[in-house]
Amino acid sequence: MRQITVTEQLLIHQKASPMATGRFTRLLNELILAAKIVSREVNKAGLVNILGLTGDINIQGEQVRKLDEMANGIIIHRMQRAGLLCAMASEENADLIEIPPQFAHGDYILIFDPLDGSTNIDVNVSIGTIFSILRRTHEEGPVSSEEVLQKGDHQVAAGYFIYGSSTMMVYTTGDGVHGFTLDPSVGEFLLSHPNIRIPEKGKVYSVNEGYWNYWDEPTKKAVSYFKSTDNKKRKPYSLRYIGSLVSDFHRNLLSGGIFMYPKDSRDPKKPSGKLRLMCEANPLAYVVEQAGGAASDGEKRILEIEPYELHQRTPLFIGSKEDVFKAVSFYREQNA
């Protein structure tokens, strides 16, 4: 059977669009190369002393892991030299990452989480890279903050790489969602999951119930609903929680279900929750909506949130459409 590579599929879509120039295809190819390098390093992490902590603290106030730092450096190094970006933003960097003047500049902005789920690195749980691509709104001059702080529905592409039993790339350019699996024998991502569609309703809920005492009442009602029965007419959902956003999301995208990371009262410095709007919630929300699902902060659609700062945080309810709408209904009841 003939296998389709990511590049082939991109070129097919490029031909279908009379406005396509090929620059976006080149951009994704550079990102794919960076992910291949990260995948290689992840697969041998325990052999080359890149597990554990560096001793540094990142902008999120979290301890930086060696593999986090390595992945961040690889992506920045590759993408700065691509000649297709005007700026980047990473979960690991406090400020916008500029493209040095000695390199060519382009029209795109890349926002990424270099290694999501990094707290699971040392125990060999699947982790991933999440990315969001925006187009700058001004033609020239320094990149302004308003060009980066665009709503999620302005993304031109988004997706993730997951480094697990196999390495996969899942992405969308606004025309469906496709999954590719890395064949290490040829070094190419090959189409393995065309036109991914998330089930309308799932059988799994993913949430860290250890934080129950820190949740508000609507969150407790939502979780209680998913784990309860209704006079034996409705079976309880199964709890499946890995603690790696990209892994939990990927499982539910393929099989159906809901992932929840609500706000909680543990840390008054993070009243809106833990997850980052720009580099985590927005790209995954774009993917899930293109696959027929939904994503909300409990009150509004994730992709409609107006960002006000680069490392803004948000609650997240994401997955099968019926399940997300049910969770959100408990918040609407409270606000009615």
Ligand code: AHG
Given for the second form:
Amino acid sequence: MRQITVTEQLLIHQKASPMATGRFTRLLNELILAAKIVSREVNKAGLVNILGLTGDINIQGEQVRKLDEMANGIIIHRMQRAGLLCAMASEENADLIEIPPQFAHGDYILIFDPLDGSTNIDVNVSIGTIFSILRRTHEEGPVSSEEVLQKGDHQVAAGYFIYGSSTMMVYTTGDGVHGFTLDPSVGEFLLSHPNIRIPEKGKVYSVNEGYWNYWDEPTKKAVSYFKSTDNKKRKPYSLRYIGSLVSDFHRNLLSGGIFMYPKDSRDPKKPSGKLRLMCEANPLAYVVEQAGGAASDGEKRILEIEPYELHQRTPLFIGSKEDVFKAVSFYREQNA
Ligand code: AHG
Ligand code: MN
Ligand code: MN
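Would you mind generating the form predicted in complex with the ligand now that we have the form predicted alone?
Time for the whole complex; same chain goes first.
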């Protein structure tokens, strides 16, 4: 069967989504090139680890340090030159990343987690890159932080790359969710999962149960629900927890289920849990809602949260609609 490339898919959807303009196609293709390079380096890193080598020597003569920084550098280097961005924000950078004056500017803002689940690379478990695209709200001039701190409902596109047994890209521009698999023999992402829909209800729950003693009562009730059985019809859900958000999310997107990263009492500096709103929760919430699922912080839709800070964190309940609503109901009970 002749398969469709990303560019063809965007052109097909050109009329349906205002985002599928030529400029956006170029932006996505630049991001795809960056992801192909990250994928190559991530695969090699495992080898380097075994051989104890330190990996490449970069342009400044330094050894390639952590994978997060390596992936971060590749994406920033590539996307600065795309001529379509007015600013970037990365999980790895405290502040906004400017586009140097020598490069053409555009009106898109890219927010990304360059490498999600990076602690897993040493044990060869799949990891990924998560991206969110906003359009600036001012016509020109330096990008202000409130142009970046837009709620998730304002995203014009979002998605992720997953570097697993195959390298995949999943994205939405507001017209459904489409999955592409990299064919390394031709170096193209080909449409493999058209119009992904997440099952209304799953059979899997993903949460790090090791933190049980740090959770509040509604969280314990929610997690207990998914593993309980009423001995007659309802069987317990299976627990699947990879430790890479992208991988746990992707499995649940395709086969149904819920991922939870609740707030916990471990770190008073992080009262809202570990995951970041702008570069993790928002993009995946946009994807899951476009696929018929739901994403909540325990009280409201993730996409309605008004951000106040670039790296703010949020509790995250995301996946099959019925499962997310069930989990959130335990918090509603408490707050009723
Ligand atoms: P990152 O590697 O970008 O920091 O993200 C790691 C996140 C996420 O991928 C995963 O779901 C979560 O950390 C796992 O955290 P715990 O080890 O605390 O369960
Ligand atoms: Mn992450
Ligand atoms: Mn990361």
